[in-house]
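Shown next as structure tokens: one chain only, the form predicted on its own.
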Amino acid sequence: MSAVVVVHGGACAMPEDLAKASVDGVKAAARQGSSVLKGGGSALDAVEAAVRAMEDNPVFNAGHGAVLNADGEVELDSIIMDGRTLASGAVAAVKNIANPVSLARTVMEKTSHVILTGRGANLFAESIGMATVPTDELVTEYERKEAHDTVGAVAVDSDGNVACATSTGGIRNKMVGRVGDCPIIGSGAYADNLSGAVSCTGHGESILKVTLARLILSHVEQGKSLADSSQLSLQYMGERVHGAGGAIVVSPSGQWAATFSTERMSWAAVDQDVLWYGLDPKEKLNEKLGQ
């Protein structure tokens, strides 16, 4: 079985001056995840590595480059999920953590809980020795512009295990303590070896209302293709709650799709030594990876 990783850098009306950097960023993140898989790493390891790469990239609204809330603070959300066991870990409204996806994974592996929020998440980070960074280190010049959205990754490894991870700084000028879809299991992400793995992006409140990640997989379970399942679910969200967004999906057999109802979504995938990527609707470019 071929191992596959797919990443997204957010679905939105992305300004032209951020477009190239965003596409370059998702391509680099997909390569990072792929190298983990090629080295024998699990799907879980791959999605964490890919999302960390985007959290470290100031172009994206996650980790470094996150947007500010109404109080001028950064509050970060992230989730990771293992399709083999349905184990999941998430953090919400966490402050001053450069890589919340890794904190989410530690919640999954070192506690009996799924979600830790706010002060509790930070206290947990402190207890495991995770370094904090000053807020001004997480905020960049990109934040002053119309930054784009959530980042995420899905992967299947050579054992047929799937995993997903999603991370975000939320929406600009959000109320203090606001939590969107990202860290909520079944909304911002979901992974199950019986159907596939999904990471979502877009308007968080809309995604929450239709539990978008789980909705997509319910269509997959009914025998629809990944692309059709994503399209139908995004269409339903648009009609039902007037929200737009995007999703990346991978199946245990290595099929994948990147779909969105917004103007743009940066995405990239590595499948059998070919790097696929795109930004605009119906755009699907590729390049051969170096041997």
Contents of the next structure:
Protein chains: 2
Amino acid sequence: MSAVVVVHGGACAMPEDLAKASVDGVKAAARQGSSVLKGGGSALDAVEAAVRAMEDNPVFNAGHGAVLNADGEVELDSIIMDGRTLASGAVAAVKNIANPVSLARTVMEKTSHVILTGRGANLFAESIGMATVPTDELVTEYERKEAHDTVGAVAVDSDGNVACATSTGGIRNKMVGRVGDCPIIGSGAYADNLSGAVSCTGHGESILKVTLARLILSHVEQGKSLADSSQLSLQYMGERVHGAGGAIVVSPSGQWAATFSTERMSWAAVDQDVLWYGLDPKEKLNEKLGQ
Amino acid sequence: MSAVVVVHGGACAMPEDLAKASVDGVKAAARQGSSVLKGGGSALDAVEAAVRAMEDNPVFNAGHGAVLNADGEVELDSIIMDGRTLASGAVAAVKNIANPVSLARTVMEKTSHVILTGRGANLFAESIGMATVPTDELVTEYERKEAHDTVGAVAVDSDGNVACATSTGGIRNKMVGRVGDCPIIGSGAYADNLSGAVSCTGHGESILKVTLARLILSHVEQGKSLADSSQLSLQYMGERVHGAGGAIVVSPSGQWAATFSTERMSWAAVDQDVLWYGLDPKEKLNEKLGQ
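Show the other one: the form predicted in complex with a further copy of the same chain, since we just had the form predicted on its own.
Starting with the chain above, the whole complex follows.
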């Protein structure tokens, strides 16, 4: 079967001047994830690579480009999950780390824990020799624009294994230590080889209240399509807790969907040799990738 | 309809010398929660009161009685959730707070956030004037006994509103900043007036992998009984990720169950004027409460 990667750059009302940079960024990240899959990498490798690409791109609110909290600090959240074993790793409110998704993966692979927060996450990064970057370097000119949100990726590899990853700087002016949906298993992300992999974006507190990633996969488990499952869940979130958001989903058989109830969500997917992408509702453009 | 409260004092292999104290503790906490309900309090008030009673009791690993992490510190986690609105509040890796469940409730009621971690949770406690207690005071002689675990409570009030709360000191010798299932919505706890309220205990990382609280309620939503839903979910957790645990559940119509796959779980419930309680599998004792 064919391997697929889907990424999002955040669901929000994106101003025109950032829109093109955001779409270019998700397209590049999807290509990055796809190269990993084509080179024989696992779904887990692909989502890590795709999210790293967006963490390194200052247009997105994750890694470089993150927003400041109420104390003028950058606190980052990330999660990664392996659908084969349900293993996951997450870091929350971690500082001065350029690629929180890779720290989250190391939590998953090198500790007996699932979530490390705050100072503990930084102590762990130090113990494994992960480089730190000054806060100034993570903050960019984009910080001042109310535009960006969580980034994420889902993938299925040629063995039918699924994985997901999500990363964010959270919301501007958040309280110190505030953690949203992003690093929370079942809310910001979930991956299970028995159903699929999801990464969410949008109003974090609303996503938490309905555990959006698990909600979408519950509908998938009941036999609904990925797009219907996502739409039903986002509609429920709007009605029950008045929150908007978006989600990308991939199934073990290579189906995929990118759905949102916000004004816009930048997303891109590579399925076989076609790069699909969009920003506005119902927009689904494509380009043939060179061999 | 009749109001019900159910509490647990943790699922684990409990040594004989702690067993009686633990059962006495959950019975007292259930009575406490029941008094609140009988006095006209909400399900939310009842679960907070019941969990506070166990946080104040040094026999349980929550508040007074918590275990130490790898740095010799006490880091506490707690969550509370209101089934009417799906609102919830949680604190993770917070220090020097005697009743983390009440801090979690204040996060829910006084901030726009859901989860506050580490130093941020302590800054918030300070900002609302919540008293701190020295670490020494939280640690007791019981710390040295590998016995106790998360505590939790679920309740339904006479209006059919459900709520849950969970609180813990985590696992002994945990890494700094480690957060388990306890404060994670959908894993350690979940409450929804459309299905029921759950509080979980057991191997935290396994509970997170299967988002146990949501898994149990998914079965309830499919029409299964509370006991069957809990048993199926715990069995699945054992098979898929090799973890054991326990859960208490109430439904909006006043049904309830206390179920576990560990050797023991201390639990108690007040349903009408009867106090039910147990510790070993299939044990279900009762006492008539005085009027």
